[in-house]
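In the block that follows, a single chain appears as structure tokens, in the form predicted on its own.
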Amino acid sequence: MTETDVAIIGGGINGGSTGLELAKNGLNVTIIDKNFICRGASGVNAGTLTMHMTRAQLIPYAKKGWELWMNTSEWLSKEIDVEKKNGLCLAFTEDEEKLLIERSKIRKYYGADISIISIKEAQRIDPNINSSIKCAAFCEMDGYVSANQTGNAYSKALKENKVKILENYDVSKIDYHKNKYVIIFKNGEKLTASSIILATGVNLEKTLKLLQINIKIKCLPQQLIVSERMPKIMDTVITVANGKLSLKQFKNGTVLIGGGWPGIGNIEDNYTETKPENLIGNMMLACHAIPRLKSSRVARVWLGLEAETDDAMPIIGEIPNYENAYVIGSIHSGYTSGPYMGKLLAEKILGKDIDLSLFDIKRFL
């Protein structure tokens, strides 16, 4: 049996960011993942960094997360592709225009620097958007991360800060005795920890049950599409007022199409399947936003499993009835906010006066 100060179950962006901050402050940290670091949702995500798709109450956290992503060389790695881009959210109908104006107003109230601009102004920013839009919301605080690079970046940074990483370790039981946690793995090995953090994404409902905590975590199997390489057709991150599109073009010419069109999937069987009618709907909406995309072809389709609570707000903070037990997960637009949310939880664990009451798990108990 081995020992550690802090055991983090789940090695995605949430668990990795928390563990990295704790290790930099002198704690002995072990991160456990049933697969590989950032190879779940964190590794197959669209990687969009945006205020347009972030829930209004989370804007202050998303802004801090965005700033961290723009300075990864200072806290994570130089070996990860992060692009700062302008963001445009498009409205095509009068109803969408009203919706976009209202949502932008609310997000601006919470601190997002979003402005409503005319068709002409939007086309000056990105000439290839559909000329039939009613208006657009503009924000300079946008961009993307190449999600397939996050695993290597986090793994290297964690090891450089002496974090022990246990990959392909599946947790079967957690015993709590005399303020210590004994984590028992399916292979029979054990790990003792003074503190424990659950950061298991869509598996959070199952993991919390190991501590007799019962809450519902939805599993959303989101489809993603990437095009073949093509000449430059856009230089912004595009979203739409109805919230069902995210669109960006990478340096290599491929265009990533996402936005939450669901496929079929469940965590019990680790099963995912595409839903053709939703793929077609997503592609049609993307081509409507950027008409030049019609000349391209689909290169690949895949699914990522997204976690969501009943109120679509994160759960971050202490787990009731246990000493030194914490949870972090279900962060809406989690790629944008994830690093900062992890940093906040780490600061809370380190004894700083951090208010996480907005994300308290007790609201579900």
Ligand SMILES: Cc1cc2nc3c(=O)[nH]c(=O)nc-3n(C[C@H](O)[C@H](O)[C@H](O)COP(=O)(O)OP(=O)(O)OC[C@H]3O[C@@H](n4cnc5c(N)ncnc54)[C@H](O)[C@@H]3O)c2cc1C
Given for the second form:
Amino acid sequence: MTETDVAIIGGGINGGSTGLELAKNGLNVTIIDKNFICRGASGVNAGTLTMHMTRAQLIPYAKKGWELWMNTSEWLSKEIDVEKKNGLCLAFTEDEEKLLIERSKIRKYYGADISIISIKEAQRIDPNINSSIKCAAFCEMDGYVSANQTGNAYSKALKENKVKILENYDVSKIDYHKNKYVIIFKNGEKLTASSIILATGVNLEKTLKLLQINIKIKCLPQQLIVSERMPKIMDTVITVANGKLSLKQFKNGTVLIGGGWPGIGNIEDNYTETKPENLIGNMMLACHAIPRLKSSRVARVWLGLEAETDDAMPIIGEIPNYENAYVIGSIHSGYTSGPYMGKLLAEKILGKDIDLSLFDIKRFL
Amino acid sequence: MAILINNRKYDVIVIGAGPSGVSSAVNCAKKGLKVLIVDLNSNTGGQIYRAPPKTYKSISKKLKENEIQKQLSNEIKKFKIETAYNHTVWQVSPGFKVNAFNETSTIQWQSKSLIIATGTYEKIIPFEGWTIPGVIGLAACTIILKAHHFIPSKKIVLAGNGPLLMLVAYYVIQFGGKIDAIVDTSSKIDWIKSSFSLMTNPKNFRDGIKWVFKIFLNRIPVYSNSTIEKAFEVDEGIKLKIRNLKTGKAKNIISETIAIGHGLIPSTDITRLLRAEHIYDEQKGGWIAKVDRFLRSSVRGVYLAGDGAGISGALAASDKGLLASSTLLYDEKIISQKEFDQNTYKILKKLDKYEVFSKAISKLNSTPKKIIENIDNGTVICRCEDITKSEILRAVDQGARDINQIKSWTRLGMGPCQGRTCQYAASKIVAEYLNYEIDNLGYLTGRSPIRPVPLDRVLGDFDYEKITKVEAAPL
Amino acid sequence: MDLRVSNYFDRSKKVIISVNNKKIEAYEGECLALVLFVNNIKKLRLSPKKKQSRGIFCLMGSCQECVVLIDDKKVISCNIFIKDGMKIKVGDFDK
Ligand SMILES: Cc1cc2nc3c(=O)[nH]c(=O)nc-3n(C[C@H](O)[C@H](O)[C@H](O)COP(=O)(O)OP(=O)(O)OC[C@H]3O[C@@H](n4cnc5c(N)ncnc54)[C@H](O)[C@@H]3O)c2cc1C
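So that was the form predicted on its own. Now I'd like the form predicted in complex with this ligand, please.
Now the complete complex, all chains and molecules, led by this one.
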């Protein structure tokens, strides 16, 4: 039986970031994934790093996450494309204008440097947007990551920091005795760890059950649409007042349309299926925002499963009734803040005084 | 909503109007089922009996393929089967909903069962220079000749392997073109060995003899055991470096068009979208939808006709269509066990016979290890995204271990063709490199749209008010 | 040498199309990809990263290599049939 200081179950952005920070601080870390590293939400998400869609209370964390993303070469790897962009959040009707002003004000209160700007100013920032907007909210702190490269970047960085990666290892049982955790895998192998971190994303409900913790985690199947490569048709990250659109053009010319329009999917067999009427709503909204997009062709549609708690706030921190057991996940816009959240949890594990009370899992128990 | 929803529900939608699609549609229609047959081409025929453009007027009955195509169309008309030609299917979802676009809009149909008869596309093993305009598929060449009635250029080199080489050569000569060389990865002995099995199918065998005879009479240089190693653009056209795999000797040839193909790959776009089970069978063309003896896929209500569940060729196609549709009719309790047994007994026997034939063909079309090894590191493998062999191997060196992981790390297969052109070769390269069984690498997850779909055709003109209102995201 | 084979079919009427503003004769209903090819317009577009010229390849609507622009929209030319006055753009249209 092999042994490790820290076993992290789930190799997404949250497990990966926590593990990386712990390893950099000298701990012996093993990351276990039932699939490959970052092939869950963290490898298939839209990669938008925007404040316009972040839950207000999470803005301070998203800002820190954004800063980390902007210098990945220092802490992660060069293998991942990140680009800073201006962010424009658009309102097309008077109701939306009201909503946008109100929401931007609250986000600003939590620390996002968002300002309401006129149509003219918005068009100066990105001449490609629909000229029929009522107003826009502007934030310089925006951009994107090419999320498909997450797995490559993290696995490289983790390996360089001597993290052991077990891929295609599905956890079936966790035994706890004499302050040690024995993780038993479906293939019969075992791993002993002094401490464990559960970071299984949309599977957290199931994984927490292994420790007799019962909480509800919703599974949101989200659709994403990508165009084939196009000449430059936009220059900003575009979102809308109600938060149901994220739109940007990557350096390679493809345009990614997201915004959380649900498809069909379940955790059990990782099955996903598109909902054509929602694809169409999402596409219409995108083409309305950037009219030139309509001349393009859709190259691919895919889905990812996102985790959400009942109050749509994260669960991060200690797992009650266990020594040295932690959980991290269900973070709204979790890709943006993931690197920072992971770092925070790692620092807490390393003994620093970090306040994670906002995310305490006890609120559900 | 801009997608036109056709409220007619069909009992069966047959996707693909080649010989197997037509025979299954007819079989279902005969039993009174409401059938729709869909194809992106403008008529029946599929790839092998592809109809000429609508504007062409026939002046001769000498072209066998054309006569067969006409028969297929007549059958469809006779049984008043609804058709949707010129419609490209881009999405199929469980239930079943089939979405397709034509020149102006997209449409959605619904049906209880599906018969997938989407045939194959061509397997082409890359070599340095295969992306040069003027290098085309062998199957493409048959379509140019037999459906469109063009000779691609004054001079041509044919390369790859299998009977398609001979067939294309025959038609090029017949139509007045000039063949500079035939470059075949198989040896003459391979051909002789397989001829015994090929004889089990006398009709095709006779055709084969006719082709070979023509090649011989016209003294076309045939380079056996050989492959194209490199192609360069030169003023006169394309210069080829040909390598004999046995002796290692190289030779240069200059021509205008290069047509190359190494066999066929079953189309699995739709079965992968529907998350049907797939298995790897090299002899049948690589990844294929898993079917039982009666051509049921692992998804209830989905049947595979034709080459979709393994290459067995044109003659078997219509029988496979009959088998798949009879199974459907039986599952839907439209025909009795007895009728089903009667229908299928003969077909299964016939199909077993074809199997001997198609095995021999697939042997001739097998991919020599050497030509995979020979691929230069700088060669583009994924044409859509310009991903080279060395970029693929780099991802593997960094730890990528299945084809989807390679896809997300390199963008291989992320372009408009969705990996149809490169998946086979890329998997071969990686399997070779890692010394893995190729099926361990898995297959690319099916993603909609299976053909790039123009946004304007999906959306049409719309007002902002018409966009579905959704609940705002939590603040 | 005429690369059109006329032993089995009569083609329809002659029409004029334009490719990058250059006029070309073709027969109505012929396959665009082939009309371009036999007129020695083989380089239809550039590949995204290496900027290699690309042209017709599979002719079955699978490979997507033969994309050209008609009315500023991308279409696969192997599935387009000639109409009088058609305006086609080939070359580096993804810039
Ligand atoms: C379509 C989509 C678009 C999104 N867009 C954005 C965006 O634009 N910006 C943004 O900030 N956020 C976005 N998000 C949210 C973001 O992707 C997630 O918040 C974040 O990636 C979650 O990371 P995670 O590590 O918690 O989960 P995951 O990345 O899902 O990782 C969990 C890992 O655990 C593994 N696992 C599960 N069960 C087991 C087990 N029993 N044993 C071993 N391993 C197991 C899984 O295989 C997986 O690799 C989006 C999400 C989706 C789905």
